[in-house]
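Heads up, the chain below is alone and in the form predicted alone; it's given as structure tokens.
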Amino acid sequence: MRKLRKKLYMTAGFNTISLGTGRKEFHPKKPRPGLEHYIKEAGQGTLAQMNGAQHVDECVIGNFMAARFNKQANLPAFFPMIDEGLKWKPAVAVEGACASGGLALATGIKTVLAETADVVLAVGVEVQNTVKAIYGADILAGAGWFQERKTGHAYFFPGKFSDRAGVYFEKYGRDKARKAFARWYRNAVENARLCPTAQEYHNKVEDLEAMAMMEPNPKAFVDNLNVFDCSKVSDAASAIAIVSEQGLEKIGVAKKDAVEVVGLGQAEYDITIPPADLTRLETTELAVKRAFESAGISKDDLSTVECHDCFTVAGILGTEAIGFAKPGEGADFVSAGNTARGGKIPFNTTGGLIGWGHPTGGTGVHQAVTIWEQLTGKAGDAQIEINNNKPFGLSINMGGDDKTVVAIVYKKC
């Protein structure tokens, strides 16, 4: 990827919470809020701290399956329903499955940089408790190529994940890739209890890697993936602004409380085609590559890195990937610690999908909203220490089984 052609920041993120099992204002027969109420909370959440929708010149969205889980389409047309000075603005929906909020913001970027905006608000949302989980899954199986349904098991991802998972176990040890998978959850749910709008926020549980050992159990599930191993069914909307230098001034807001965006890194594989090796995210590899050309910097200048852990094994291949780890290698550096919060490089630290949850096109909105709080010192109890000498951030954002790949790079300013 090339280097981006002038400055731009991404600042005032807005997380609502992240709804669904697990929460304790989530039940399943009571109503719950809408698309419309996500949409409308998040996009008053960052306009309130950007001085106003009337700086905005263009808005995107990213959404996954809106069409099936509410019956809704024609996303762009809600900005005006955030605010009424959004109305006449010019607005886009963009999917690409899970990558969906990854996208929003490489359209926003792109936008940015071609100058046809200097302030762009973008969102990131997904409501989807509106059907049964096996019901769901058939819509989720849409981020795959459908022509497997069929042939597919019944909860469609995480058997392509169970998948993963197997092979990985076959080639580099079961044993331990099943104890770093258990210290992953852990890492996520201890991460997830330090911000107030993360799914298992309220989560108790004492001895989290024993419980989340648990065999796999084929009959009820998958084959090698426990419930633990995945991540929930989450409502959820996040929002963030995309600016120049130019916008940044209009806005209000000083660059102290905003992150410079550096590097952008995209790559799609072959829906129709099944991954070449079960053990590499080899599309994250290469967007990972892409965003580190694009910013000039390599794994060893991150602080901190947000990675798409829709599965616990997709954590520990994401290490690999990344190059953290060497291919196999990726469950000893979990199992070490070296991802904790505490860690060599801390991951996810509200939690990543698995903890803070996933609302599939919002997620990586969500991402980018991690990565601007701790970059300015606006985590709260979720803050880790950010070293100076390493300035930099790192969100990868993954549609589908590593078909669709947004990461971007950050840097503190």
Given for the second form:
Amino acid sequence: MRKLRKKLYMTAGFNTISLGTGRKEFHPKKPRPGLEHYIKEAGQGTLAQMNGAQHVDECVIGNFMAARFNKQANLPAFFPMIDEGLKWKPAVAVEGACASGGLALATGIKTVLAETADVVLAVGVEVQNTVKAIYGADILAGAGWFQERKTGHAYFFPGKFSDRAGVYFEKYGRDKARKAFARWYRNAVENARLCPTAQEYHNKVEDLEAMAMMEPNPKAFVDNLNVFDCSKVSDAASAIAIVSEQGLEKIGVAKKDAVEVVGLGQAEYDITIPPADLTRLETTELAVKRAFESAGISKDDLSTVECHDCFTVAGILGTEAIGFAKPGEGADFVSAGNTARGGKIPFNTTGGLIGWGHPTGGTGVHQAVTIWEQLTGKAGDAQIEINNNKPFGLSINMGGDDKTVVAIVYKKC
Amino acid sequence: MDYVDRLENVTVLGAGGKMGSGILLLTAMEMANLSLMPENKHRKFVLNAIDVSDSALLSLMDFLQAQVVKAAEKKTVQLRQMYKDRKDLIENGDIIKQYVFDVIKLVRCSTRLEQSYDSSLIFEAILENPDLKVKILSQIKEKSSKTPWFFTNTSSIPIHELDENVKLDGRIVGFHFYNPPAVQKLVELISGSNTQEDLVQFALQYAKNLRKIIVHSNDVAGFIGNGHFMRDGLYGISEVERLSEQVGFAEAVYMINKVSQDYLIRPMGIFQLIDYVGIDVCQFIMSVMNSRLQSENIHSPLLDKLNEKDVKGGQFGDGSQKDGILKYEKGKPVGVYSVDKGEYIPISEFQEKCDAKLGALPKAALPWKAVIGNPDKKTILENHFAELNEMDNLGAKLAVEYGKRSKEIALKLVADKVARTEEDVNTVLLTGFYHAYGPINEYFI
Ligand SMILES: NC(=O)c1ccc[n+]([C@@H]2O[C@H](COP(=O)([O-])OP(=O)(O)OC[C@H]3O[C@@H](n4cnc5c(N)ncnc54)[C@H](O)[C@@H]3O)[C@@H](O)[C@H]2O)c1
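If the one shown is the form predicted alone, what is the structure of the form predicted together with its partner chain?
Let us now look at the entire complex, which starts with that chain.
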């Protein structure tokens, strides 16, 4: 992809808590806040850091399946509910399964680049605990091709990634892969413990890796993954402002409190065709390559990465897709601690999808908020050290089984 | 008649009751599973749910609906396989709904016994009243168009008595579920002296398909489970009588209940268990056992008195505990019934004093909940009981005697050939009563 035609920034990020099993506040049988609550809390959280709604030119919301989880569509019309000041302002909703949040960011970025707006409010949201997991699996299966649903697993997506894990096991060795999965889980939870909004924030288990080594149970779940290999069912929203240079001035935010968006890469793969090689995330590879090209950087310039670890195996494959490890060596790369917070290249520093939570349509925005926090020194206990020689961060947001991918490169200001 | 033939037309008697509803649920799912096999397409499965109470049958259908949904949600992975040829059923939600319908459509509720006359298999779970059971079974036997087999859920009545009184020629077997049948893994299988081998084979197959653990019990009133429980309860009561001369009745009940729970690491104290089962039920089972077992006196004047005062325990419709010997708040004992005063005395009034009398628990003591699923259970229990045996406070001494008596009861069940092996008695207590260890052990010598 081409270099972005003008300077633009993200700032004023905000995350609600990620509510679901694991959080102390979560009781499956008690009433919980709905979609409106999350949109409002996240939107207001961001507006509060940018002098209110007055300077917002446009709004964009990323969401995957509110139409089924919450029987709700027409989400753009929720923006005026966030703040009176957003009444009459243009808004749009975008959908691309679990990449909906990333698509919201891409849309906001393009709106600013197109110069139809200087300030865009981007929100990502999903409220999924409205149904039990077994029915949620039906809804989430919409990220795949519906013609495959009948032959698919009861837990459709865990089934898909279990198949990927199975082929990876065969090709590169089961033991080392399962160990890497367990390490990935441990990193995720250890990072989440440092982030008060994370779903695994309250997790107190001592030996996380030992627990995550539990053998998969194909009778009740899938062949090659256990529950610790899966991201969680989450209710959450995130919001962030996407602004031009003038926009930044208008909202009165200093550059040090913003990150510059320097690269964008997007790619699609035919949803009706299965991946050619189950041990590769080809679409992700391409989107990342484009993002790097557009930013004019390489993986070696990165200080941190937010990758789409909807399953541990996707995290491992992600390290390979970015190029940190050769095919089959992502497992070793992760097991050696390279992706942990003290490692060579810290991944998912607030827990990622497995540790922080995976509010599907909101995840892309959450990733951007985390990178913004890290590059502006606002990550609190979860803060990692950012090397000034490597001022870049990367986020990868994936929809479906590597079908819709959005990769974004950010730079510390 | 093979296994599937036998299950084509089945009746559950007392289907609206605690046990009957669970038996109906499990049988309905087993029959639905058979009906969904391609080779059984041509068969017509019918499950009659018979009860004298219309309201019980209406609640039964609510229960059934809720429970089958739950079960289907748990086994959706298998259900997708079972319905793989149904092109119209795509999502989990579609499949679960269909399965629930396929189970429920087999069930015919009725308050008329005639409904059972075409059944080849009858599960009997009506009241524990020998005369009533004999009368109902006789009527079915008389009028049936088939030669049905009878599975009785009786807790205490010897099977051979039912067999002889109904003149069934061995077409009856005791298939004793534990409460609640859908959850409890244990089933005691009791053959009468005359029970036909085919019934036993069928029962084993059926239990296997339901994933139940079978323990064979001999046909002696009370069988293994109640054989142990009733005597264990009587021992607890006798200890209370002995102790109350020194400390008072309510205090003694509290202390023995605590000893049998905390010191022995059991899921509940003995008096809470008696309340849980129901004082009237216990009294009744004891009376059946007592009239059949000549050499022993299985009878408790205390339980008689409580029953007379209408203090009965048992559960409310929602499963919560009714007050019995103990009074409960949020499922925890907070008072003890005083027979003399006719009221509950708050435990808080004497708890401290009694705890001091009992003395400390072993240092290694853990609550049952922390032990039952613990991978180090064996070591925890060994340490706990080694310490308990060395201690000389009152609590420890009462506990050791209690453990010894429980072991003695269990060994006698084997000696009297009620149980085939020591292991069988342990299995019953481990799986039917959720004890953390069997009564026949090395802890009490
Ligand atoms: N509750 C237990 O823990 C337990 C455990 C094991 C075995 N059992 C045995 O199971 C049997 C049933 O016990 P329960 O606890 O379910 O009792 P219950 O009172 O809950 O149920 C008995 C049901 O039988 C119905 N009934 C009464 N007379 C009938 C008749 N003539 N025809 C048809 N239905 C009739 C009643 O309406 C009631 O719904 C008893 O033999 C009992 O000993 C009970």
